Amino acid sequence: MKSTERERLEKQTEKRYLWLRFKNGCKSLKGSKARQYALIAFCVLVILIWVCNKDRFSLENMELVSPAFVALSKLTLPITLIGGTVAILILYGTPIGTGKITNELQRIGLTNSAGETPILTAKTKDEKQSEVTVFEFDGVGIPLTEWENKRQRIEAALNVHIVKLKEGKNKRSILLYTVPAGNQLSSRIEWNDSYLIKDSSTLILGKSLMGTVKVDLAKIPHILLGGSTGSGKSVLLKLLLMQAVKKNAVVSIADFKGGVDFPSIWHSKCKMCFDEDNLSQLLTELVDELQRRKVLFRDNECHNLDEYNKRTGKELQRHIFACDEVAEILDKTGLTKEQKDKVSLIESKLSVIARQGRAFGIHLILATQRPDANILSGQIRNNIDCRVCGRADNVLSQIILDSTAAAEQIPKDAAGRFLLHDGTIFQAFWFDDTDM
């Protein structure tokens, strides 16, 4: 690019910079009474200023001094007003450290095609967690993709943790929600029947540095965990599955590791299955269930469960399917004709689920070392929205989250640490299933 095209540009962004200085500047003011009093009381001083100093100021009775003059002099008022108030707003609209954030994100290369840094245009609080800091940008024209790139870049130049990224109202805006870089998750934090919340559809994750993580199957109905072997995705499932007993839902396990990660009281309180014949008639049983859910909804005009529960004051119950280890039941390699026809009705009948169980509160929740193709079928996959991903590689992470993310954040050493589909990164609490 020429260098006058870059000076060109580079004016265009300047120019621009300022006037989201300015428009950010007067939304402050709605926020802040001080800065309200502030502004008006620079107006003030100024008229006084000027009232004082009227005769000092009149040019009127000046010999050689031309008529145009004269007249401009008696605009000086107004346009210090007007001047000086929007400096202030500017001055407003600026935040704390911009040219120390510029220059460090410079240096890490963070530029577009003409050499323009992101420009800092806001730095506030959460709303909801005073502890993070929300930095955003004017990213002029640095796509969300590059930045999640250069996260630990970022992180380091700015001396923070990244805890979430995102665009703003626009493609332009990008948002980093941040906390201090002193600031580092527990290693272990033991679950306290506390934190259960009472709605039947939550269930609690684990703890982010922005708080609980959580997630609601009402809106998101269907979870797939990952991750190498040791990362902790049987703990996190038995903490999901307990989570879901205690809100009287009717849970459902597939176990094909033997049994022996689910001790006796699991069996108490929870449907087993340790075969393909059991399962098979398990799963059509949910879709049986489902199809029956059908017909009532459809017969008292509710779209879902907890709008039918609600309208006709019944209990009706959640259901929710969970495997282990799913690999173990959907791996075809090696398979006779007949084992074949078996996995295929199995995953059909899974898919059926996947596809339409959310409104009729029907659940899966499926853990597995590697789901790659061979193992979930692109329509289960695809209708599996809430993907949780604990130690892995790049191929691995890449297959769960559809990138390398959990290979790059999640330390090798970290157990119970995962990464959620959207870039939330949070230790699982630990769960005894000896308490229950």
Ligand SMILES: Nc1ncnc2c1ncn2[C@@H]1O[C@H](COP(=O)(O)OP(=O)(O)OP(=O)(O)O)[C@@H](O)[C@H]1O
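Keep in mind it's a predicted model, so treat the numbers as computed, not measured. Under this definition, the rigid core comprises the largest set of C-alpha atoms superposing within 1.5 Å between the forms. Positions refer to the first chain, counted from 1. First, how it differs from the form predicted together with this ligand.
Once both forms are fitted on their rigid core, the CA atom of I40 lies 2 Å or more apart between the two forms. Fitting the two forms on the rigid core leaves the C-alpha of T424 displaced by under 2 angstroms between the two forms.
The Cα position of G31 differs by 2 Å or more between the two forms after fitting on the rigid core.
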Contents of the next structure:
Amino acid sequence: MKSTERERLEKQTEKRYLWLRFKNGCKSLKGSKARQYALIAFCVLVILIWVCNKDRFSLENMELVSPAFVALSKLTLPITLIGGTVAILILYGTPIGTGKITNELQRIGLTNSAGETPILTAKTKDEKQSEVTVFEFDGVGIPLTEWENKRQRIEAALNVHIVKLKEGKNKRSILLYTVPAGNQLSSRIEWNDSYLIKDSSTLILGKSLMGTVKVDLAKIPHILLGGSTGSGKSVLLKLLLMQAVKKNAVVSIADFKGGVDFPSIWHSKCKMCFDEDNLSQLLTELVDELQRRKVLFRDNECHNLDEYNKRTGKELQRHIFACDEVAEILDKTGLTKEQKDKVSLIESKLSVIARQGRAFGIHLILATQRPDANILSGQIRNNIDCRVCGRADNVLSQIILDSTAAAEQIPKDAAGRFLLHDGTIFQAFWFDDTDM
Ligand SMILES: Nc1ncnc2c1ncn2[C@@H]1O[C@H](COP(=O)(O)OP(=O)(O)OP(=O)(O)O)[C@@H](O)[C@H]1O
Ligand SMILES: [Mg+2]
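What would you give as the form predicted together with this ligand, now that the form predicted on its own is on the page?
All chains and molecules follow, beginning with the one already shown.
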């Protein structure tokens, strides 16, 4: 890029930043009485100085002064008032340390192709978690993936630990949720029943540096857990299922791994199935239940399970279908035609639940080491919005989260450490099913 072109872009960006800061400054006035008083005090002071020194400022009586200057002298007060107010508002809208942060980002090469660095537009404490500082940047067109790729360098440059990275209200704005660099997630956090949330649809996954990480099945109905062997999928799956059982949901588990993961205590609390015929039967029943609820909800003019239960006073239960290694069921390699047909039938039932289950309170929680397209069809995968990935390589992380973030951010020896689809890193609660 030519230097004149670069200069032109830099000037344009500078103007935009000034405008942004002015807007931020105006916004900051709303929340701060002290800032309002300071601005009023400034205006009063300027007026007082003007009134007391009116004669000195006036050029009217002077000979040899051009009429244009005389006219201009009359505007001194409004110009000082307006100019001063604008300058103060820009100052209010400029977070402390903006220049230093810009320099640090420049040093680690977080720049766009015109060489511009993201500009800090706000630095605030998170409303819910006071130890979390939220940095809001105008990203000058640098995409979120680039921020994710440079996450560790940004952490070192700003001397913070990034808990969450996401886009703000628009594609230009980037939000960094940070805690002081010393804060670390513990490698084992015991589950305690007091953590259980009362409402029937919210399950707890674990703890991030920002607090408890949860998922509301009424909003995000299905969960996909990925991760390499030993990453902690089974423990997390059982943590979720245990909560579902305690919330009076009907839990069905397909266990094709020879029953090692689900000891007998689960058999008394959940519907278990160990072979394809059983599974086919179970999924058919679930889809039938879904169709039955469709009619029921339509007749009662309800949009979803909670509304139906509230309106009719009935207690229709949520159904959760879980499978610990979904590839064990859906992998068709080496199967006969007849076996493949059986798998296709299972797949089509899962697809129906994935597409329509939310409103009717029928949910999927699937775990897998490798959900490739030939194992988990796009139809099913695209309808599972809650994606959680543990320790993984680039390929697995890409399949689960559509980015290599889990491979980069989860240490190779971590167990129970997961990355949620929204960029939150958390430690799943350690849960021992012998305590059930
Ligand atoms: N939340 C957790 N906190 C601490 N350690 C954990 C946690 N979850 C799992 N682990 C450790 O990791 C080990 C493996 O966990 P788990 O069996 O759940 O892995 P997995 O992903 O299901 O593996 P596989 O794919 O081989 O079945 C556990 O035995 C435990 O030592
Ligand atoms: Mg497992």
